[in-house]
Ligand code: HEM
Amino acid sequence: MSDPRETQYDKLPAGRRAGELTLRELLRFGWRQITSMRTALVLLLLLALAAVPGSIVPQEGVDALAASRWRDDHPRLAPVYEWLGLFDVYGSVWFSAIYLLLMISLVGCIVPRTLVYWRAMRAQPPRAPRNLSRLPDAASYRTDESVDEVLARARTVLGRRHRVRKAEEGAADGAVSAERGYLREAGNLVFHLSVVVVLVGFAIGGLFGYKGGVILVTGDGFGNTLTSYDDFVPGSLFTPDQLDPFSFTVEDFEVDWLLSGRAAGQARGFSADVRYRETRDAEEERYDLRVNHPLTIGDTDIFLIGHGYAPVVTIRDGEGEIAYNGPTIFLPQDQSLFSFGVIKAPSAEPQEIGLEGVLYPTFGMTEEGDPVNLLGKAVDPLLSVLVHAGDLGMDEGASQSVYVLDKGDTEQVEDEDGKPLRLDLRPGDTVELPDGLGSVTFEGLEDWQRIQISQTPGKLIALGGVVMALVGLLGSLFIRPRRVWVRARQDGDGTLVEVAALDRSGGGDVVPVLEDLVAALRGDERGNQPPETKRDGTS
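Single chain structure for the sequence just listed, the form predicted on its own:
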């Protein structure tokens, strides 16, 4: 016989200290912590917080130029951000770790709860409590019917919408137990499972899909090959064989401008008239490409996500030869399409020429005399650029952004007063450069369109997960688990019938349920001869 004064610490194996865990116990403890609902919620919150830098810091895979500019503007923070992976948040190790831990936590939480739910579904409703009158919601009435007749009718009435406990031979409690609302827990499980489905959908898209972008001037064509993209972000398991062999050309482009109100000068909407072929030998088709109305070819979606202006500039060198001619894409700096760009003429003689400046689609001046852009619509365009001459660094073999001018081996061209030469050109203007460098002509403007091309193989799975989440949430909110008991016993010359209901979710009003049930048991319409009803301890 054990000593009653013996504690749990006295039962420890020899040489083992209190609180010391074996490897098996430590793994079990860690698994329980990871698969707890609290941990899942914390990881879900961490995943949401981890996505915040991806929305604030420019991402390499989304806008490489913006990321490069951010590095140039923040030389001290850039190495830290690079080390933390903030320029590629969704591909970083720490984001992937949170992602995987959340998956493990959710699966480890859902599986045991599913097993418990399965056992609960197969279990019988609990027996009726001994004193139904002590429950918060209870009613009673007297009838001349026998106990067996009352209980038989109770089974029939409750069996329509409840699961009724099977009658047990020899049971003398004279009660019927019923329960409903089992699907509420199913709704909870479906909701949690939907999170896993959404994560799996995103994971499939990230592994097997890709996203690329290209800027096309109106009239230009595009063939779906890797070399045709301006930027391309493939999934980890992407192969070039996934590229659909289509091609398209932006035939025309239209913008609906707002010309009045607080948003005057901004685009209300824009669309591109696209001619495309699904394969090289397929017939040509047309499509009106608009924002949020992508063109789908095979497994690929083509989106129109932006637009801007491309000034058409002709640069003649000192020998009168055309060193550069054509539209050059300028990137918008705000919603009014005030744009920045670079024009390079590496073949100019006697020196290479580079232009760097801004485009005002509708030029204006403030009362203080400062230049300003008034509208996004090109009503009075002005091209204002600085001129650089020298080695532009384009023959060194290293890749160079078309939006960045390498000014390390160049000199800024100056005017007669020794100030930096600024060319302010309107369409049709030509300016002769000093020192026999040549001339610059602003021919006019053309539109360009930013096209995003992507494959997201897991999008239907993610959509299914969202639908599952909605269904599960609706089930959790509107399905109310409830238990109902009916007991009948002989009392004098009649039968005393007691009815009680319990709302297991809390906050539900079961008094109408009791009234309907009593009316059905008595064969009366609701409201006739009300039973003795007790609610929250009052009669």
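Predicted model only: the values in this text are computed from it and were never measured. Positions refer to the first chain, counted from 1. Just so we're on the same page, rigid core means the largest C-alpha set that superposes within 1.5 Å between forms. First, how it differs from the form predicted together with the named molecule.
Relative to the superposed core, residue 159 undergoes a Cα shift of 2 Å or more between these two forms.
Superposition on the rigid core between these two forms places the CA atom of residue 333 less than 2 Å from its counterpart. In a rigid-core overlay of the protein, residue 110 has its C-alpha displaced by at least 2 Å between these two forms.
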Given for the second form:
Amino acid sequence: MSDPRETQYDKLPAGRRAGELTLRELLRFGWRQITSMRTALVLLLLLALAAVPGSIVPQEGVDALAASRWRDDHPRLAPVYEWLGLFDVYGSVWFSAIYLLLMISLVGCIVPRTLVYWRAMRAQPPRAPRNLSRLPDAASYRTDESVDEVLARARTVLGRRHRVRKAEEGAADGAVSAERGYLREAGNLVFHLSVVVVLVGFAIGGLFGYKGGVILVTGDGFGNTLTSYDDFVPGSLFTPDQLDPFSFTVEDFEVDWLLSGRAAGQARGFSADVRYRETRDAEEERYDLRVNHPLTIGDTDIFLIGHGYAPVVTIRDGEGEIAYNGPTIFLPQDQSLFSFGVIKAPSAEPQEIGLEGVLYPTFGMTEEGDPVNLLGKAVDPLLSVLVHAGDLGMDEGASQSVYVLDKGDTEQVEDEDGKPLRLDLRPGDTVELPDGLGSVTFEGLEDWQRIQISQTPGKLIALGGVVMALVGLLGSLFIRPRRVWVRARQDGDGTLVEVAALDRSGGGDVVPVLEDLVAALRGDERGNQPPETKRDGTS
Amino acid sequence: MTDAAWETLSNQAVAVCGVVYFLALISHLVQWTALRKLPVEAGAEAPAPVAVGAGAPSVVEDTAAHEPDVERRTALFGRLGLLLTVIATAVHLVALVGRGMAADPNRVPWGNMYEFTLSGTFVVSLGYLLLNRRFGLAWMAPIVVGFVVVVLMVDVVWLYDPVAPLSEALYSPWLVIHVVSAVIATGAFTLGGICSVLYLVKERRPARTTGYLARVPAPAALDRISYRMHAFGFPVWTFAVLITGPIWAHQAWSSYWSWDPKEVWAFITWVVYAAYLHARATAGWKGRNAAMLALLGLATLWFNFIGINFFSTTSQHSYAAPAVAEVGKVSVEAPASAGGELAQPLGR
Ligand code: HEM
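Taking the form predicted on its own as the starting point, write out the structure of the form predicted together with the named molecule.
What follows is the whole complex; the chain from before opens it.
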């Protein structure tokens, strides 16, 4: 702790017992504690410690699904964790408390130091200590030059890269004082200040930003209004008028499938051909939306983050009417896009029809005769579904996931042998359902893309803050502030010159500095005896 | 050369450099055992490296001056060890290049943990070689080489993965910058951490006059070298995890900071090293406590590098685990059963 204030206790006024503090003293004491560097240190360590649970317990904001799964698996612990805020560590009271305290401490540290720095900047380098040779790093030599000559040279030599103390009238102490490295403290201040800036930027993003997602089948349009999103997570100060009035359509989607080599079957080079308008009546523009290549419209960023298949199915009901027609999003279960989904036809007569099953983009059989998906690319797609008939529970008003079938009031449709009826359909296939329920046609496959749309205001503030922090840090770590003194005095028939340097950063080594300085001072006087350098190896 | 040939070359190079590192280790051990019985003369303790500058007399020459035989032997083994380390590091580089060339398309060799660790150890070794003269690190040789041998072994035995293309998100110039800086910082922190360990050991028995410890620089000097390594590593780490990392994350995952476990631990590492720098500036925390903090930082660093991948499955850093599909964000209403592994992630 470089701050001497912290160890200094105020003298108690008479008439009060030791340990008794007035409110003011208490506040002042508290303030000193909180702005002390030891507190900063402890708070930093606490912050590190507090961040740990968030990497172990699934976080609501990072992976909501894992979090809810964890809750289901640990019914006894979950409420406790909930109470402790462990599912949202980085938004929890205790985590916030730590970093807010750190910020207060930081500001309490920066402000006074800036004032001190401001004064130091305008002050003269301090006078040379009386006895230079007592300093840890000092050197001396003798010369025939006069005291004035030596000091004048010292001024020019040091003047190049130091601030030199003005020569004093009268009180000529026969010494030159010089100092350099003022920017170190500036760097330090900038660094600490920018920590605050980063936090502000980060907070703005969290409060005013939003993040939403939508799944679009190729060709579908998207207009940027709240109702268009499948999921939407706004910051607490978000207002809907922040939504930029753009619209876009994915015209075409391509995946580059690796078909040979070790990585055969892997997908690469996802690319969506997007047509968009910045506002309702703006010109239509094109963008090649890819991973690592988001589209930015106004303050909004649009990312391509997922894809899959949507089988196009037509369901005709018992009366021959089309009860359902269109692409239905199936959700991939693994990297190979083997997908699961449900198709609902609530308007079918006489009975509502629901299909539930899987999609094999490239169907195959194992040697044991089990069905298997061979490839993510849709080379030979097969839709394999079970059929349910009855009340799908869709008119009860309660919202229902489009990815699950409510089978509470339905019956599974069976084939002639009384086994569950399984429809295995290739594109173009139509199958009649038993009992006059209707028919199902698998028309073909479409692609869908998952698009993430977000606004992160303040991200440039945060970025600027970190860059500033880095610059400040470099200054703070690598600029070496030091003071250098040269004193010359008449000694017998020659002049004794003493040189000393003091590193003020605690990490520097000034021996080479001294050597260079002595060499420069002696200039061309070669052949003199070497200076006596003394060095105290521990500092 | 075909990709398969490059891969074979890389695997062979890893084996060769492992063996050569091992020989270097032996050679350094011979060097230091020969010195074991020789007392270090008063004042001949390895000079504070910072004070020395390039071309300072090495420890070996200092101490063995009176025993020409031992002197010759130790000098010989010392030089042999260094030479072997240089060779091993060069072969190590070949292994890395081979990995990159084996992938189709060619790429930087940072696709998975195996390659990552291969690069990390390379940087440790290279860093040691580069700084050896400047800081007089001869005494560090057995530790650095030993460390590299052990980590390489772990890498080959437990982390090996065949060459595979990077997932899509990893194709970004930011990956290169991000990873290069992260690996460099890791190397610097590791070297600094080694100094801190020695500091702690040495500080407890400062008065030893024989053996390896006696030839390690004085605690104050160790502390200073350690500080320098950390002071170098910290800004680089800041650049890696707080600038390039978020920029890349923003492009690839749509969120510049999402408290993903890798990010959390990178942040923890950063905070601990910030605490270390503070501790060094705080009187009561200098030296011993600062060294402990440095080691705590190193522990979090390597835990993040390797450990977290086995610990947490939600990391988006896809070299951590075979990408499990992006979960949960697809539909807020999708229940766990159906909504399980939902949308196919693009290159997570
Ligand atoms: C987020 C919180 C903080 C971080 C990340 C941080 C980081 C750092 C770093 C990396 C340094 C090293 C610079 C150097 O070695 O010169 C440093 C120095 C310093 N910090 Fe902080 N700091 C934080 C909070 C604080 C607080 C709250 C205080 C005040 C109580 C403080 C006071 C100082 C001081 C006085 C130095 C200079 C030490 C010296 O002169 O060498 N820091 N800080």
